[in-house]
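Only one chain is shown below, in structure tokens, and it's the form predicted alone.
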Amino acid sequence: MQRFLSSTQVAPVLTRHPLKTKLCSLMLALLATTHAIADTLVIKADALVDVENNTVLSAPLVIVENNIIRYVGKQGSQTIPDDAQVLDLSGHTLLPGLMDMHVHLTSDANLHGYRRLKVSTPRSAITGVKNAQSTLMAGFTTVRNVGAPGYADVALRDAINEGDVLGPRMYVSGPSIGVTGGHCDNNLLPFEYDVQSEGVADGPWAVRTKVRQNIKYGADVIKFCATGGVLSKGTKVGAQQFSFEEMQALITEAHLRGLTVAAHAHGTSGIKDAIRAGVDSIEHGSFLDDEAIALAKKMGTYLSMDIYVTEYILGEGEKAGILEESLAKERTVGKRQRDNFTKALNAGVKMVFGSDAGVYPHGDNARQLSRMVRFGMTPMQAIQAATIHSADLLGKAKLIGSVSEGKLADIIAVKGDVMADMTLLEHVQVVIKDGVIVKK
């Protein structure tokens, strides 16, 4: 078998060149994606979180051939091929690659409010390259990008898929769809500038056209704004924006084409109309009431509730340029959202992990996991929300979401017992995406 230099062996060669450290790190990461993969990779560890069977397997043995998991069992249960690469992770716990269903990779967490007016679409795409790498190094091997200007997320996804840049597997929405003056519009400038976000559409046929346009230019998922939001100027966070008829037209059009739909929805009536119209996931869900929770459970609608981000907005948001209007809205939203997260969980509503990274720094996504436990989830439930349940929402549960035979080899490792300390997932030591070791 042909052997290639490991990243450890390549590092001294690269660092002798007078490039800056960050560029060298990026080159090393890219080398990991461009070198051939060993035919067989064998992974040993102390434990494996089995999200499909709600158990933790001790002394696991995982065998990967190219990018597919071919065997999962106990150490000593299978003969290891002589020419296999063995990755001995004693003291570590293995998990499926984490999945975040609500990110904005092309957004800079340090640029909010009026500061975002200076960012061009090409610049946001370049920002996305940096953020994609940070996200992958944090252990998130799959993300759903719900909103980006100029189809920058489509370009970033394609660059990752073609091996040009390093990042997670991306499912992308392109521009978010919203009403004139709504949360998905640009409301920062006065009338004479005649500025409108590219996803603005009013009326059932107009929203169908926007769905078709997003699909034409490469969207995998459709995202729309059902209600006002925290970070938009001039919107009431709980107010419904699209009518039921508009939501129904949008969702029907997307489903006809085989795409799932995510609805930004804080307000109660907007949440309920989106669920009744057949939406696949509710993003934020801050002002859920008992009827909305019951509807979500009945319809099988997933909730993606970003219950960490309030800490960043209220603690660091002013320095990042978040408007006082938005800070005031967040003060009314945060506690309600967390209380309703617990209510929905106790009612048995399906939940996925969605961080809203981009509002806060990419790479810190996993900080939310400990909060999900703090507000009611067991460690296993939180990990399932960020793995197998997210894969199910994407319609990809047969391909990703667990360390199981026949699935793509997306595997991470943390040192210690993650079931006893969820904050360990904020410091992932090993990342394997699609059978390639990208961090060790």
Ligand code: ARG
Second form
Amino acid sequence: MQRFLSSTQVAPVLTRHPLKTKLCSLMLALLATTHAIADTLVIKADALVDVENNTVLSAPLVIVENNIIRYVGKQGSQTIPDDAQVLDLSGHTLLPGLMDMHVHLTSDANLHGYRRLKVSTPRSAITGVKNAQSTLMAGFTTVRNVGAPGYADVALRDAINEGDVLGPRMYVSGPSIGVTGGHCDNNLLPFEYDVQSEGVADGPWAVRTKVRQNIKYGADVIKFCATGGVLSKGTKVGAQQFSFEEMQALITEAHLRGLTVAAHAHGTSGIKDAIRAGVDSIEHGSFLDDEAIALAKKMGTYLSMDIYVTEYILGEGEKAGILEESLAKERTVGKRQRDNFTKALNAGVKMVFGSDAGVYPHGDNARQLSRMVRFGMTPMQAIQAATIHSADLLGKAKLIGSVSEGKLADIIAVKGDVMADMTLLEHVQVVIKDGVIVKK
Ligand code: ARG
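Structure of the form predicted in complex with arginine (ARG), given the form predicted alone:
And the full complex, kicking off with our chain again.
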């Protein structure tokens, strides 16, 4: 197994011959089955954040065989195999690879408003290649991509999985589903140009068809727009868009096929109807009220609240092309969203980490972690939101989300004591994805 992959190695990875690759993997597979020789990586550090047991382990030793974590314990508790590669990270804290449940890798944070009109789907896929790499290098080994035109996210996910480009493990939605003229439609042009986003559907059967179409073309998850939004032209951020009947049809169809559903929802009634219809996660959740919080708690619905992005929109948004009407909406949304984040947290609603990176630059995802602490989480809760809770929302908690025996080796390291300073996560020093050291 190739253990190191630095950026200088990206080129050979891109240009390798497909037949050679096939032969190589065949030989490796043969070797693995006939000799069962494991490629062993041993990691030592000062501390390990154990998100499953709510503790920090000091002087940890982690043993990785190929891409699987085989042992987690104290240094000195295991003899290190002679042929193992040792990664000595003294002064560092180990954590599970971070997970972001709300990104748009194919979007450029500098192209908002009318600037978006010049971006073709192929161009957005290429933008995605760059953003996938910066996201991974920032320590995010898994993302959920919720909304991309033209299935560019499906192509990017597949290219990453096939080893053609470097990026996080992606779970993708394809185009977001929404009503005519709603947040997930394109409302920038007048009637005579008649542009409509691919995910637009009105009525219960039409939305079921869109779900089926997204599954047909490769979606892992379904995203829909329950209410208006900040960055869409002409939508009222608090107003409900899909009816309860439509949401119920959409969610039932997705669940029937084994997919989870994420609802963009700022407005109170849209949040409640989405929860009542069985949605798996509420995105944004800005205007939650007490009843919505109680409903989310009762139904076990996850909240994915992007409480950092308001700083970027109000600080840099105008330069990035965000429309004045969107800036005005953001001025009403940001503060209420942060207040309601604290309220929902105190009520014990389940929360994941979702940043909306793509609206702001990819790679800066982790800036939200310190805000989650500022608005009420303990450092452990914020890290759990971005690891095991996110893995649970994806239905992948057996596979990823913690540094535990039997899971995939998605491990990061930061210098110093992350529990004392969450901003250390904005400077991740070491990234291991699926057993491969991608940054060191
Ligand atoms: N994509 C979201 C929207 O347009 C961004 C919301 C950002 N604002 C916030 N406070 N989270 O609605």
